Amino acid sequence: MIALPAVASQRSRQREATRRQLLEAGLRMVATEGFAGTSTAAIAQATGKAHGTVFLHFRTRDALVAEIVAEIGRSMSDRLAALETATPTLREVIDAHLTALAEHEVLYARVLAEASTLPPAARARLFALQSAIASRLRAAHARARTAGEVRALDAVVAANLWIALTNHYLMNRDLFAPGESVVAKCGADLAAQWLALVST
């Protein structure tokens, strides 16, 4: 009797383990086949595992493609929640933005190419990343504007220019930068241009 506690909590250690490495192997997959390439067959043979323990860890495909979302958005909203500031400045916002946009390039520009064939759950969890940059940049505007830094811009509009900005940059990463980083080649310009667009 004493020993079970100890069991159920191998268990969930190798239950959360193998979790882990199913949706590991789906980030992988999915950066370098997309969505539509990425199989659920596929995920188990990669981790080893067999097919059905994938079902075991979600329910469905589709709960697997939300849960890749969901981490990706994960990622990256812990990057922005690590600014040094409870009030950041909208350059300290896009600066975080972009490294985590340049840590996920190919991930998130996966998702934003495949967004209108995702599972609801996968696009709700990708409006709702979109919605957090978009609290932040709104928040610093509604800041800089007080202060005078920038234009009379609704703070809605602005947000979203950034966003539709960096989103059509990621979804046409080849045009802009074949073979490399966009975030890394274009980034700093195009924050330059925002804040120049919202600026005094």
Contents of the next structure:
Amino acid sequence: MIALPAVASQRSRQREATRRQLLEAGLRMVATEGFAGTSTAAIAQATGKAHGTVFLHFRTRDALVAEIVAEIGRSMSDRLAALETATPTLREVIDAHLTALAEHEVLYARVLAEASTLPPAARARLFALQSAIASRLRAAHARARTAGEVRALDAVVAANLWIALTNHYLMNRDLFAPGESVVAKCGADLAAQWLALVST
Amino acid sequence: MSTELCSSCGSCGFPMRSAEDHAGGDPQCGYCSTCADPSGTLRPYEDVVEANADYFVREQGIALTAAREMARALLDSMPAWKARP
Ligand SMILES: [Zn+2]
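Complement to the form predicted on its own: the form predicted together with its partner chain:
All chains and molecules follow, beginning with the one already shown.
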């Protein structure tokens, strides 16, 4: 009887490890094949699990896709939080954003490219992440506005302009920076140009 | 891939970075200040949908109807609302 809790916790650890394995395999597959080319059967095969095992951990393929996008979002949020100061300047917010983007470039570009065909929960995760960036930009913009450093642009539009700009380069990364990181190649210039646009 | 630097809200997934991000300013609370009241109790589902939709509208200027749909899709995939009938 005494051994039971230990067995239970070992089971739960194994369960979590399997879930993690499936998720990591999904992330690797999405990076190379995109969401459309990632099937639950292939994820099962890549991890050496039975196909049915996938559904013990994720109710549906959509649930798995949403979890993959959530994982990318969490990882990027953590990175942003780690880089952040209490009252960052606009320059600090976009530099932190570029760093997080550079580290997740391939996966994030996949999410963007396939956003319109992703299940609603996955698309909502992407949107929540963008809202978090926009929120930081809006707060930094308000501080800069008070200090007279930026022009009288609507803060939401200014933030959307930055998000649209980076998204465009990420979605077309094969054209702007064939075979290399588009953030490494163009990021610094985009940041300088956007700051020049919004600054007084 | 994920390092547990900050915990995310069990209701909406929002990454909670400071104590004030947690409901009632309590870092032990698993919900954010948008989704739960100051005592840490999760607000009713429709209230949380509305609060999250408002956040999307405020931060990205999208239409309220689309923001509500987005908020529902987000909440329905979260642990706190999985058991919702
Ligand atoms: Zn929340």
